[in-house]
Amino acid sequence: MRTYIRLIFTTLTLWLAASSSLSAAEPRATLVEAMLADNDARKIELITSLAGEVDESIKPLLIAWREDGLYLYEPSGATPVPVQLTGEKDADDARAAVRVDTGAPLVDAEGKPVHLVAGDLNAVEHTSMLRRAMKGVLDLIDIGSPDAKKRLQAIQTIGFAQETDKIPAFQKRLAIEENSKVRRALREAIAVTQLKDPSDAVKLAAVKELKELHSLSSYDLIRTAMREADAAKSTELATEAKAALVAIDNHKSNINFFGTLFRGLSLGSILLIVAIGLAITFGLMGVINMAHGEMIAIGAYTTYLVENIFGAGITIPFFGFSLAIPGMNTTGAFYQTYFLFALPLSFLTAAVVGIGLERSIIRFLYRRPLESLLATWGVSLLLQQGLKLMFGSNNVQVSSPSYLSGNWTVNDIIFGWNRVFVIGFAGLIVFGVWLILTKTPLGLLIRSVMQNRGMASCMGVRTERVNMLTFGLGSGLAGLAGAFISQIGNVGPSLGQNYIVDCFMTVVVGGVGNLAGTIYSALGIGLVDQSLQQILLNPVLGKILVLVAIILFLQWRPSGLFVTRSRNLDD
């Protein structure tokens, strides 16, 4: 039995390696057949056959042959073998040959590889008609490339070039095609194309196709088709054309609607990780805390950091003196990971300066807010001249990790990952603070102190560990969010400052002191502002009319969307 079982599987593998050998030479031998082919015509026929083919040795070959590479080796008495000559000469000036129709060195009787001259062979010939096959061919070789990406860069470059004689390499291509992406792109150049053939009817079946495709690309071929169509009298196909641009601009409206929404729930899931933080230190402690940007300008410089130590490191002046900040010097998948470092050191960077301005200056300004007011704007300015002092005033990048580099496209609509991520995260900090506030021992103790500060000292509660331990949570979330902020744009000792305003008016329409207000509150400024921005065409009035939207709410709830409920008597 296992003798059969062998026997099979030997069958297999040896009729499995024939095919591949077959259809890996079958490219080569219709080129080795184009060489022999006693007349130009049948030689432009089999050369224009490799149009699209995926063997990558087919472009040098042609090139070659365009170039007098290639040479025929006649032995006495039996049909001639094209061979390349390759390496280096030797002493007598000859160098290896090797068969163009298997790509293997070509050897004699005795098995041995056969070295030739140039000079005493006939290099295989070629003429301009043959040349001009061969470039088509040649601008037609990427559209069979392994790469997909490359093939796609291909198809839309050749197929916008409206060229009617590519067609018939776009359909055997097409026939074959697996990949959804390339296939369409065939199917769109194919009927982009097909717009410059004189038949109204191949016209008109290409415009249903690019309807149906819904192609932004062929706007404007469409519209010129329609104008001719019209000066042509030519009605059904006028008629179709109008109805393909209108199936695009409403598929336009679908992207822009898709695309606003994507990008103010992006935004709105910034704003809320930059206000979170605020919305515990301010909303839950009662500190108005200016210096909260430069926490988020801390995270954002801390992210930088992590990625040079990763890289080649970096030399930092610090304070009149020079400091050398050693790299690691990795490379590939490892260096890629430094993002996933930096995320919790920027917590811990920002949380532990948090906690440093909390047992400095903070914790003799509770209950007077106007003047820890000021005294956080004077440390805000200090943070900004001290960053300026080390990093320089001008901006850093900071470079994305390829995972987030990219962007998913869904029926042309573009999802960038970092926004993805950063709208995932969001999630899963606002998550991770709920729980903290609700289900741990040092959450009770936080809703405590902030309820009532005297009544929990009364009960044996530490109140100035929990200040300290609140503020610091406060400042790290700050911190994180400066880390994700990096990756969207460049880092500078300003960058709080472009985030400590949206962040107030956060907190406050939200309702001071209440997380799901700051989150519905986000999310609403992110999403109005993004709107307003694409139906004004303005950034700037679009933020002036979210300002005043925002003032007149406060007029009419002063309180914000969520009003707090207190026992405290002093509320």
Contents of the next structure:
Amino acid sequence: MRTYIRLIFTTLTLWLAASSSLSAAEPRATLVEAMLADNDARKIELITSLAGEVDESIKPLLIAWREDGLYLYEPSGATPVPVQLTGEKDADDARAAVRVDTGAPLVDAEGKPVHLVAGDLNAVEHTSMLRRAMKGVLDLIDIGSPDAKKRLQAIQTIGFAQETDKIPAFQKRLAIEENSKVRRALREAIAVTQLKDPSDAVKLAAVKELKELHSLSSYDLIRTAMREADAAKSTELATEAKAALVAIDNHKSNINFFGTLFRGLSLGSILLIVAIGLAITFGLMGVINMAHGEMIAIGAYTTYLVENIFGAGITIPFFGFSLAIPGMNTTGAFYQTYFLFALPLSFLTAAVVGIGLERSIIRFLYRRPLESLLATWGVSLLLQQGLKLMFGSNNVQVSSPSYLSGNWTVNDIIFGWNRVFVIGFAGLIVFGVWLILTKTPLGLLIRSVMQNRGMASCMGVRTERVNMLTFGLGSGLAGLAGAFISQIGNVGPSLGQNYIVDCFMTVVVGGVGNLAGTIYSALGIGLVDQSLQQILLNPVLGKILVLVAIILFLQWRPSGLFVTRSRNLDD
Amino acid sequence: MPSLSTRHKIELIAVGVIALFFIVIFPLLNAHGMVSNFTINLWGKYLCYALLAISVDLLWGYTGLLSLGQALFFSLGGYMMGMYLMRMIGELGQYKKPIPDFLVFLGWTDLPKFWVPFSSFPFAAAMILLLPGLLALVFGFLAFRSRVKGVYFSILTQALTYGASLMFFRNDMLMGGNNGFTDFKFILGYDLRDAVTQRGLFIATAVVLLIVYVGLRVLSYTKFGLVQKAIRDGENRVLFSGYATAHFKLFIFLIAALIASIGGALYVPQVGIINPSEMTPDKSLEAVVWCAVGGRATLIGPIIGAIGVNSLKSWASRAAPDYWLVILGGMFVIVVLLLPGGIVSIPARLKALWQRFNKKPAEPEPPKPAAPPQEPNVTPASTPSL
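Given the form predicted alone above, I would also like to look at the protein as it appears in the form predicted together with its partner chain.
Shown next: the complete complex, the earlier chain at its head.
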């Protein structure tokens, strides 16, 4: 093994020195030369020189060689030609032959393709040493892949195998690599591999490098190195390794901190999006709408429908009938714009259902909040069952458009696009609601009716209509929330039930009748929930503790964070 | 106690007759094979639900506190009884081990400490009262001290139930997790699958219901009962008259929790299963439906509601399983909008209609369905029909 490594090492060094001349040669020609070379050392040298080659065809050829898939075609007298047999066997068991050196079909003197029988030919030979060299090259071939993701993966896999002989290949790649992520991975891979180096000085440098890189994945390897150094009494190295571990730990807790912050913020944004509609219907109007959750579900199902209409269409078993909606069969980028159409449609659908609900039931219950709670709970059951009958009781899948999937990694902190989007969208919704309430005539009417219904009515405001529109706005916002939730979770008939308790909690904690309070409480609850989960490592317990915390919080501020001051005892 | 009016005498006689029927005649008919075991078991379940509905009514109808957490107390009582019943299975479980099956499944070899005393029925019976009582005291104290009321009280109790159900769904609660407790064999040495035992449980439930009914009826005549109704109709005025309303409410909340808990404890051996889905907010809301449908602020209303709605449910879940929720939801909307007094108020409405019809035969105007406008601080809409 040692000799072999040394051999590879020297050949690699040689090859590095001669790389300019060698790499100029055609990789296929190099391969053929290796096959025909008369001694193993030369063969290994030639094979190794292929490492990091960009040519994609080398990989299958090398694999074929290793597996006895390459043959020597030896027409009498002429130099043998390595060939690969491809295609289907014909009647004589013969297959079409392809020249290894050019990749073109093998032709005879008259230019006709030659068909050969595998049994008549000699396979290209390979010894165990050659196979090892080939494996080394095969391992390294992806490092030169034009696809950065593939490169990154190959570098990480090879780096953490800690094979010292791979270092020169890494270094060569590092010299020409331009992608910053891959550069970082290369440095990490080199340093990790150097941890196996016999010399303490090299190890020390490697540890320092890893410390600088805050390499999370090398944590265990550094710890192993530290133990070894402790055992070998090399104090300096052990201290440095310990320092590196501390640095990585710090980095880790930083990542956790910012990760938690980010997740808390995005959870808070989800809460905000689902609760802001409720903040309007409950907070401003004083109507306890237990069917708010179903408005969210309606929004989510609207998104599902729009997605299907953009796709292949959908058949809905509509209370015994079957309603076939044809699809537009769009694909690609246009298909993915479905979400942009789904957003306003979810808003409209939920708003229309909300207005219907307001006209038929809620308007009779404005002065009886507890009864509005009960009646709307009945409505929520009706809507749930309706959705079940229309879409089935199983969850349906809504595929996220490509611009919402994927993520963005900064300093090892992963920012999922959909979460970033949720945060941004929550901001937009809040801004939109603020605009509507403060800058439009409708907002003025809403505020006046909510503050003093009788007075507004006397001034000629049509309070009935304002109620209807306000309720429609609140429901529509729930529909928007549903469109969003369809992107991050399951869509099912009981979707709303999962959010309704959270929604009410958010609004109550924020202080009823106060939109700003809802924003603060949503973000606060989101952050507390995620922090508790981080500490307890248990999502359910975290949720329960949040509920307990909310109950205790209401001891301190019975009317929530922000109270609308009033002299009325019953407020 | 003031002298009874004719109406109350009629009610008293009616209740006596019904109680006699349930406690004596119904079980006798069962013993002679004229009523099936299935029926008596089913009615036992209804009566347990009636206890739950009465506890909701005591809070909502009489005190104006809509608690959406009564199912929590109901299932806590059930769980306490369930723990005793689990211990009584002994080594007859699937795994033939001295500890309950789900613990074997979770990899336990010994009984967790808090399970040990539940082998004793008196301890379990004490816990049926103590645990829900303690929870009601703590939660009630926190809620009433900070003057949480109206809708906020409902939302908080809903959150409490929600949190508890999340907790009980977890396996490491060591309370059976998702599946809860089932496969009971014996209670107090009697075989639970035996018709005689089931009959005994039915009689016990009917007796408890009668006691609760009479007790609450007496309570409603006392000064305490008057203060209770005064709190419902105008809490601030009661407060300013010098009554510590928080204490009253706390005491009522406690009694309601105990009634619900006893109902749950009687429910579990008759139904044979208890799991966390019994304590979700939905179940509490269902109990509110029974109460509303039957007629709130009456004592007989919740009982009628619980039995009526659950009979309907038994029928509908066989005849039209897909539409049960539609029926329940629709019923609720209709009751709230058109019949705020519930079934119990129908005779009075018919009477009023008849009188109006006789007075003005020229224009027989149908009764206005929506409730009349109320003063905003009066929480329950319907005036109690007592």
